[in-house]
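For reference, the chain that follows is the form predicted on its own, supplied as structure tokens.
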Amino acid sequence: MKKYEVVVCGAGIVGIATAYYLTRKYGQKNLLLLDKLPPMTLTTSKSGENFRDYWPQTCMTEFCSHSLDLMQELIETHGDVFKLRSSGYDFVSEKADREIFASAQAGTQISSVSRTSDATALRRDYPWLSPQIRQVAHINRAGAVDVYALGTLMLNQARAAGTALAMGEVTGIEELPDSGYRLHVSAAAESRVLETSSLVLAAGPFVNGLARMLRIEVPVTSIRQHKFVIPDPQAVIPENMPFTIFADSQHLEWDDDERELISEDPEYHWLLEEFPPGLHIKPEGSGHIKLGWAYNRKVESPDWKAASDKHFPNIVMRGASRFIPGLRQYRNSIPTPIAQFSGYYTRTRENWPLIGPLEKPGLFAAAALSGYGTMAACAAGELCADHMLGAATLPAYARNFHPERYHDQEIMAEISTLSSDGQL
């Protein structure tokens, strides 16, 4: 039976970052990174590959800002292998005085935001946007990153420092009599048993399944979301356009015949309801564009093969053409091939991560980084390592993200005031 000091369950970008900081910051030895699939195969591979330090709460702004600082440290040491590009985000709105996030708090003060609401400047500088757009808020410290290259760099560094990597599905976890855990692992060729002193649950949408093996409920849910990439043969989207997000809610535009058909079919009534803000578009290079919209709010049990949604591209294109009218020509004939990919937003109700010790000794979580795992992975991995190996001081946001925060009256009071969770 193989014994480890630490086993990290989950080889997505957050699990890899945790292994990296345990080994590289603290010199942790005898560590195993364990996953059913090859590294970065599931949720990480479905990333939008974006980053921002603009959030509606101070804790999230500081968290993501620090993560970007850590990425910059990696660049200074290893070179720009993961192509961190500060191209910015553009939040656009049909209201000149709209806040990007409702009742935005002090967290936004860290970010550099430039706003344009002058009609002449908008038409001159953003000719692809609808004349109905009355404001563009540009987030300066935001852009794109190659998540696979970032993860590969940290994984290679962790392995060079002694981290082992193994594939297998955890089918059972037992507490050992004195301390530590026994894991039953099923792999293609064999089943085996591992023991570890410390266990990190960094399994993305499957974190609750692992926790329940130890009779623990982790307060997270998983919601399936989609993105797709298509060619842009008419060059509607400029190649240098920043990642652009429609900050307003909307009702989709239907003609009278379409509306009548929808209203007659109860299964599709939801298409007439209000859709949330957050539809986003970015140029993807080589004449392609990527689009996404996290309008789904249905909680479900995660599956290893998240299914696509045949209606999703048409719905998103209809919504996108509201603020980029040039996309109307694609509404009835979306350019092919359409590459759609689906994954899960695994989140807490307030959309803050769970990072730190769980209720059993030697058990930790690095989980619930819904839709922002790429940009926050470095800070999440470092914070988990800090908790595990007793850092002298922890950042202020550690208290907000601690799994025990729901018993902290001050943090719960802060959560109760939130009117926006920052999800895109």
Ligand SMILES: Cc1cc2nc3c(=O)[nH]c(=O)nc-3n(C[C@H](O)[C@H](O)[C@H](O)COP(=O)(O)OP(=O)(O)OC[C@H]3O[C@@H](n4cnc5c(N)ncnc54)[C@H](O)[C@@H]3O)c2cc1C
Contents of the next structure:
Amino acid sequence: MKKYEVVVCGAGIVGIATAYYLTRKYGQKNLLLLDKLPPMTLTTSKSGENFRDYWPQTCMTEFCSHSLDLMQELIETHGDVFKLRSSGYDFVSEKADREIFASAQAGTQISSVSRTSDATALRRDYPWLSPQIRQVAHINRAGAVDVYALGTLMLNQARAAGTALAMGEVTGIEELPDSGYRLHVSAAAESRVLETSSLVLAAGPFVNGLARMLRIEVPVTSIRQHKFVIPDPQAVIPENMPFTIFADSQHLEWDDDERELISEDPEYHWLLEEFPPGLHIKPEGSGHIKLGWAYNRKVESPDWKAASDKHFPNIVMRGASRFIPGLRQYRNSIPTPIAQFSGYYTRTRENWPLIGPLEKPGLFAAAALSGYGTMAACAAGELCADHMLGAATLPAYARNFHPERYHDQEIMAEISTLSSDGQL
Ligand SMILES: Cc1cc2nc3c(=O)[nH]c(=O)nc-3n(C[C@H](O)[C@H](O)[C@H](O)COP(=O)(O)OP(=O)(O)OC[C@H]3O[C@@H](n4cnc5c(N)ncnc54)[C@H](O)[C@@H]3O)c2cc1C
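Having gone through the form predicted on its own, I am curious about the other one (the form predicted together with the named molecule); can you provide its structure?
Up next: the whole complex, starting with the chain shown before.
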């Protein structure tokens, strides 16, 4: 039977980053990165690949900023292989004085934001926006990155340092009497058993499935979210427009006939309710645009099969035409082909990740990266490695993201005051 020092279960961007920092920062040997699927083909492949250092809470701002610093270090060593581009984010609002997240919180004070609320400047500099827009808040440290190239770089580096990569699904975990774990792994041609001293659960939406094999419950839920890419034949969105987010909640616009039809069918009444802030659009190159809106709040048991939502592009286009009126022409005939990407935001209730030791010795989580796992993967992987190999000091945010935080009264008091979870 094969024995490892460490097995990281999950070769998404978070598991890969964990293997990278274990090997490259700490020289960890005898490490296996194990996945049922080829690396980065589950949630990671659905990412919109955007990043920002603008978050409502200090812990999230510092976490994402540090992750960007780590990406910058990788660029300094390996060159511009994963195309980190700081094109900024524009949060737009119909209110001149509103804060982007529900109330001004400490995290938002740290990042660099330039605000425009002068009507003449708005019309001159943002002619694609509706005249109803009264404020643009530009986040400077924000942009896009190629997550597949980032993950490939870290995976190759970890493998060059001795990390083994194998395909197989963990179907059972037993705790060994002295210490460590025995994993039952099912692969295409065979089933096998292996043992490890330490185990990292980096299984994205399936983290709870693995934890339950050890009778542990991790406090995460999974909610399906989507994005789609379409051609923009009328060139409504300028090719250099920053990633643009509508910061206000809204009710979708319906004409009288549509409203009557919806009212008649209880299954669709939700279309008349208030939709949350966060609808976003960006140019995707070659005359295409990408749109997303994480309005779904329905918790599901995660499923391995991808499932798209046929209503999603129409709903998003309706919401988007409120702040970019040029998109109105696409409302009833969305340009095709429509490429839709669907995956889970696996998250805790406060939308902070779970990184660190779980309640059994040698067992760790690097999970619940919700809608920010691409931008935060490096800091998440490093933090998990720091916990495992006993770093002399941990960053301040380690306590906020510790899996045991729900027993920490100070952290719980902080969580109870949060008025925004920063989700986009
Ligand atoms: C639509 C959408 C848009 C997004 N946009 C952005 C964005 O713009 N910016 C950003 O920063 N983030 C974004 N995210 C979030 C980001 O994609 C995720 O946070 C990140 O990919 C999570 O990575 P992960 O490694 O934790 O999970 P995953 O990528 O899901 O990897 C987990 C791996 O574990 C494996 N696994 C699970 N169970 C088992 C088992 N029993 N045995 C073996 N292997 C197993 C799976 O096969 C999978 O490969 C977006 C997410 C979605 C869904």
